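First, one chain by itself: the form predicted alone, in structure tokens.
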Amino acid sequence: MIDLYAAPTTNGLRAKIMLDETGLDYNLRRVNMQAREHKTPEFLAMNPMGLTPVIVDHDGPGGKAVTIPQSIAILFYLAEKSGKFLPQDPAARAAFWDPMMNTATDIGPTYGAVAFISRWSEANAAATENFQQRFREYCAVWDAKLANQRYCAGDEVTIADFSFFGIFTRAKSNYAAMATGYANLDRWHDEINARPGVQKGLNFD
């Protein structure tokens, strides 16, 4: 059994969607970030960074419990544990790395910067626009890429899709102006969103 400690953030969505897509048994331990439950001694013992999500797999390698923080690490761990959503063909695996890392190190942090700045009591309009424009530029590249392929890494669903989906779906909901006007991205988003596992993963109730 896996315990998932998460809130419905972009990173939390990644982890929960992956668990629901793989069908692995888990318990959701919802973290109330407004109450700073992610800063309690108990949570910090699992992740000293005080960030969600975290999973605790009580049936980890060798039958021993293992704790995995960081949403991207969780995606890879669950993909390897379940044998799903990682390309097996060497050429497909090589093509997978670029889109996977783009969602993790480029578009994800850019969205995070927009969300962080917008929460300031005196938001810096220039900084906000700068990061929103960067996000739009990334979306334009993705829109062109998805004109010629069905999913983020090619013709099969991978963890790159789940990684990007959490970001893009939140952007569409919270900052529509920077996530509008991309027909191919919208087609991809709607297809991923329609998956039963994704729909289940979006539900934190």
Ligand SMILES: N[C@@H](CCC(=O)N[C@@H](CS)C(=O)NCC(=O)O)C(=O)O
Given for the second form:
Amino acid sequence: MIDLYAAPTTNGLRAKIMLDETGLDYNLRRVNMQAREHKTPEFLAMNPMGLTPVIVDHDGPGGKAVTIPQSIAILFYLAEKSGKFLPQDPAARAAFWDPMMNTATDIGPTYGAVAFISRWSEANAAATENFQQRFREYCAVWDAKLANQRYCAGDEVTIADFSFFGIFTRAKSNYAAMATGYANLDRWHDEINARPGVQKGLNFD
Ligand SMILES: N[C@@H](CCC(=O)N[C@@H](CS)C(=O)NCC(=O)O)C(=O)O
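Next block, the form predicted in complex with the ligand, ref. the form predicted alone:
The next block holds the full complex; its first chain is the one shown before.
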């Protein structure tokens, strides 16, 4: 059994969607970030960085419990554990790395910067706009890519789709101006959104 400690943030969404898509057994241990439950001694013992999400797999390698913070590490761990959502064909695997890493290290942190900076004051409007513009530029590249391929890394669903989906769906609802006008991205978003596992993954109740 796996315990998932998460809140419905972009990083939490990708971990929960992956668990629901793989069908692995897990318990959701919802973290109340407003109550700062991610800074308690119990939580810090799992992740000294005090960041969500974290999984604890009580049946990890060798039958031993393993604790894994970092949403992208969680995606890879669960992909390997379940044997799902990682391309097996060497050419498809090679084509997977760039889109995967864009979601992890480029567009994801850009969304995070918009969310973080825009919470401060009007004085930071220029910085917010700067990151929103960067987000739009990434979206334009994704939109062109998705004109020629069905999913983020080609013609099969991979963890790159789940990694990006949480970001784009939150951008659409929270910062619509930077996620509007991309027809191919919308087609992809609607297709991923319609998956039963993704719908389950979005539900933190
Ligand atoms: N690189 C980490 C980032 C985790 C992260 O920043 N989590 C946010 C929620 S999305 C958090 O816990 N923030 C609390 C804080 O900054 O104190 C990951 O991908 O899991």
